[in-house]
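Next comes just one chain, in structure tokens: the form predicted on its own.
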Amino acid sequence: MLPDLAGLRGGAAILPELVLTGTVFAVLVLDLALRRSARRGRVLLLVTCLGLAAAATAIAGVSAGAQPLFYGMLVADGFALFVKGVVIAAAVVGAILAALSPEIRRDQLGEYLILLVCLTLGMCLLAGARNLLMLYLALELVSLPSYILAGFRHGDRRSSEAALKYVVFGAAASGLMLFGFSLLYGLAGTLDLPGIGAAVVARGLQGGLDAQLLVVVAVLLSLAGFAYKVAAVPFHMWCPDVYEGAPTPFVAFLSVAPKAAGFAALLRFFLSGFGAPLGFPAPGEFPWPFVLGVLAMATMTVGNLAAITQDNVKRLLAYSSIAHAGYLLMAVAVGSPLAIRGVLLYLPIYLLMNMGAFLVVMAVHDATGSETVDGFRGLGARAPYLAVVMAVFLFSLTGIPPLAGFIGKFFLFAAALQTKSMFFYAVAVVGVVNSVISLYYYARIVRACFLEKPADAQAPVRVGSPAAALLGALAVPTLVLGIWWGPLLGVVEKALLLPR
């Protein structure tokens, strides 16, 4: 007798990946084939920026309503299409500051967008997962690339002792993450996150105190994956050696799209398993909106505080990078479809400024050397247009209207005051004093472009002209987004619909 393949059926849903999948073997036989060729560099950028672009076509050309695949492991849905277009949009920018960068040997480009590409499409399955064992194969496809890159720059120190760092913090975590999930299943009989939640409860109000505690532990130990994916404290030591010592393009893509896709999952984890919108809790069941509300203040102030000392560039945006996830993980507790909605407006405003911002990071370092706030000093007579779209990144991560940074923080901080909850105020509170905190440290760098000479003279810092329109491409949309943000947020409304 043949097997029932009705719940393989993907169709155009499981495109996107397939494209992807597609793009990894074009760029790893090209790699091999023109290994002799002078134009080997510019055709597996264009061949890998080719494959990226249909893929996001392929996203575009899903149907909206929510279609379940293989059995229900995979889902796509409007929030994870939304998602996996920003996952990819990131790849993009990734693929091109690789190829800018001199960071990234010639010889070893195709490598590198080998493995941007894999790590790209864990990512598009981590957006889509609702599955158990699938959320944790995702986040492995998307953490053992990640591990490679962190230690791309080989006969590097500080790039070998990042990757260390990052596997050994990344096997603690997924360890931890699968033990949870091994007694979710004990406890729900299911791996599905729609089954999960409604057998947890009902295993635990009946079970008495001893099930309640040990469903807590499930939970918890599962949201240490989740927590070291987005750096949240306390598993964000990592972080910011990890961001000093990787190079620098891909710093400027782990920023952002292991966060977005880590949101994902985490939103999907607790809003499918758990009940959408979290709410309140009933009568019996544990508060988790109010340990994750805690765990965001502690991680927006963690990082805001850690930030204010740091002289190096890379390792300031990554206890930034640390604060801006303690801000969604404010939303997230909150898990209204307002909060879902700020969200996924910010994930993509969040990628313009931050990528935009590690960019004139790399511009500044290949020119001077330095990617300390010294080696910005002056940096507005050396390169002023440098220096102009730095201060509007740092100033939009910061909220300072009418950037697009200030639209995305009003739609979380709103989402928590929306609560009427004295406890969501307070967390709203301390989101408002950390980014008035944030300003300082970002002050500080658009000080030394503009009111600070150069300890020597220094010549101009030349910006080639690719770099120039990446720059142009990444601050204009940022300037925009601030003042007309409606055909973002009619995208947004159409990625809400989250499945139970």
The other form holds:
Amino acid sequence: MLPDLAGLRGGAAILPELVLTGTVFAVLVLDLALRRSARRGRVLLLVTCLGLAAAATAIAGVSAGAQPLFYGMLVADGFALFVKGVVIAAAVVGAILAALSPEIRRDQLGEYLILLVCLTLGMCLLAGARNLLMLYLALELVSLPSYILAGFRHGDRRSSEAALKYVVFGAAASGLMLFGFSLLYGLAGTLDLPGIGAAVVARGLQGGLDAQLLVVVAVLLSLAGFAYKVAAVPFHMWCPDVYEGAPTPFVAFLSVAPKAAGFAALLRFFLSGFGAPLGFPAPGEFPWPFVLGVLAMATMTVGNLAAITQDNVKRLLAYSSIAHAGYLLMAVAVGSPLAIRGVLLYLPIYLLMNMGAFLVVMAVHDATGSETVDGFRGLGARAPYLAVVMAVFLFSLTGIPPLAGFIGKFFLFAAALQTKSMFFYAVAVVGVVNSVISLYYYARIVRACFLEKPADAQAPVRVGSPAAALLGALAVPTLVLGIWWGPLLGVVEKALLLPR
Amino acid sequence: MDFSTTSTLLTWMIFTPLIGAGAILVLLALRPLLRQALLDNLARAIGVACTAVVTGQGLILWGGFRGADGALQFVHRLVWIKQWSIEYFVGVDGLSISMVLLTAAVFLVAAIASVPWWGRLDDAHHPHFSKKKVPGYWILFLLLETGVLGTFCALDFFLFYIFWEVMLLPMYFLIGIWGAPPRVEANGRVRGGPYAAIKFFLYTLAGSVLMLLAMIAIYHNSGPSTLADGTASPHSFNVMALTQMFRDGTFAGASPIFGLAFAQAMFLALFIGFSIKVPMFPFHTWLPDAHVDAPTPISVILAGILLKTGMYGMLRFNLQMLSPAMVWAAWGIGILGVINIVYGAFVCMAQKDLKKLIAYSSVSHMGFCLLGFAALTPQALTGCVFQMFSHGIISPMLFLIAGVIYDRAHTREINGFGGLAERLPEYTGITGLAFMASLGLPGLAGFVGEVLVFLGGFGAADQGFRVLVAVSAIAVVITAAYYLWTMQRMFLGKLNEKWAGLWDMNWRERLTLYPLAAATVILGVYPAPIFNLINSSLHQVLSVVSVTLHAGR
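The form predicted together with its partner chain is what I need now, so please give it after the form predicted on its own.
Below: every chain and molecule of the assembly, starting with the one above.
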């Protein structure tokens, strides 16, 4: 007897993932075939970018729908497709960054790109996962290549240390998460997220204190894995060390794409698992918005306060990325349609400004060998273009209009205030106070660029034209989206239009 | 209420400087083709020309403004972001017109003060800011003008906020790069341009993020409105519509925040944001640092215009939009205003640095604005707005005067001078005029605002204001004391031989100081032109407030 194949339909919906898988193989084969060719690096980069572009085109072609695919493993709704788009865009920038950076040896570029595309594939699956098993597998597919890429600077002790720390933290977090998942499975008897939600509501919450406690423990444990992925307190400790030690092109990618995918998975875990929108709990239910809100406040405060004293720019940006995870977590805690819109809008904006900032860090490091704030001294005179775009990215990260970062933050705070609840008013106040604190350390770099003279007479910093072009491609939208963000909002709203 | 587009003049005014900044950017792109000196001079010419054009547009605006009308005029309105009912909505009424005109004029003066033309400049040993990174200076200068004009004209809350923040970034760089270089003070602290710049930035950003939260909260609680293209929207950022909604009680049902009624919580958040800019005690500490370490034209703009954006915000939002809460808070604001006046005056007595003295005198004089604002009588409010205007022409004079002596002597130590009148008679005369105007001598502009605030404050519904007025009247004596004492120490007595080589004013300085001096005298004798612009709008606002005032009694 043939098995029921109805559940396998929907291959068209995973076309982007298929294209990515094909790209992995293509790069693998070409890397071997072109072993002796001088053009190997360029060809591999070209093929990778073409593959990613094809995957992006495939996303545009997928008709979004909320129906579950492959026996409920995946879903290709607008939300998932949007996140996939952001992730693939980040991968394109990440691939170009790797090709531009001397930190990635030419003969290893192929390996790097293969792992990068694997990682991207994992994130695409993560964005669409609606089953705990799928979610876990996708998460591991993101994690494993990340460990390797973090230690990609062979022979560099800091890079190896970063990789090791990343692995140890990652293993601990995913162990906790898996334990949480197993408890949820035991409670609900299914790994299907909406099924779990229904079961938990039906059984767990009305089943007395023990069952409630079990649900709380299970969800808290599961939260550990997500918190690790998005670098939220208290699982943020790996972040500064990994960012400092890992090769900069990878850090640029790591700071954006896995965070985006992690937030997508977190949102889906809470919203489809436990009923959307969360709102404030009825008596007897566990106050998840409260827990997430407190986590958000802790994350942004820890990130911002720790960033103040950093001298290494990569560590500084690591703490800044923790702070940004805090702002996003605030919106996840709210969980309203506006909050989801805010998160989705924030991701591409964050991609532009954060990857842009890392690209400048990379260019300065390549030219001066320095990754400290002092290394930026006098950059305004030595490389005016670099310094000006860096100022744009940093002030955008602060959230100062008319730059795109302001629009991102505006939506997150608008979502928090829309609840009209006292708790979220307080969270929003903590959030804006944090924004002011963040200005201090972002402005330290700007100050070093423009307001301070270089310690000794130094030659101008030269930027290659590909890097300059890429910087422009990231900086111009950062400026334009701050003033004209209607179209981007339109795309986000279209993505969320379909029933989820 | 229907506000449809009647004129694009304001839009041209706001964005003319931006076009100039863009032109300088184009010049920068052509850098390889031009000699550095030519590039610098072209940038300066574009800067001065743009500010002059804006001043011209300001005169057209003045000519076309019907003061007796009291309503919004020169409205330009279109939809910007439809999903959030955000509009591009600019217009002027009596609350803003005087500030728009002042901005145009003061920026022109500051632009003239930013060029090394038309007069001797001794920069052999002390590089002058006007010769440093010239194109960058002018790009930021023009961007700042766009921000300020936009802030005064914007009538959409979101647009207002954007312009408000656009003022910050250029100011940060203008103080930080072109201001005083870092120095270590006697107590080991590092001060100077970079320190002052980030302090200014952090203080004002702290205020404006509170404003951001208030803006979003008001939006979410607002009722439906109609956009410029006729579509209906569930909420509104339109300041005029929001004002109407607050009067109609749309927000009465909004849940209280941290124990305060919704309107009161919004009032406080906005008020703190604006009062940092004014600056009001205890948020004033950024001001002496920023004013002292900024280059002269930027101090002129800071004192002349930027402080007024805070006061204007209070008039537009705290008074006009949130009038019931205004009645609730008036007494507290009055007390803080008096603290500003008295404390600022006493601190001035202790200053040794001329520029710092002038900076603190701004704190004192803005206190009169706050007191007049809080008294809520027609005279006091007129006095408040007139004081904004008169301080906006007198304090630039004072900072230009400090710049004149600093450019020559490279010090501003009051006690280090003496007998300058002998060597610099013209400079002494104009300084005397500015000091007298600032201390409130009758016949000069500074007197009119103060006396109206006192008169209005005495007639306030709340008898307690009489005490406040009495206390602040005493501070006027202190003001006279510190100005006269400074005059004596710097200009009278025996000439300090160290300064025998100083020379009197040059044409650049005359071009900036004489027009302001003339305005001070004319408005001191005949203040009616300003009254005609502002009065009817102020009366309309007050008529609403007084309904609440008497209803509450």
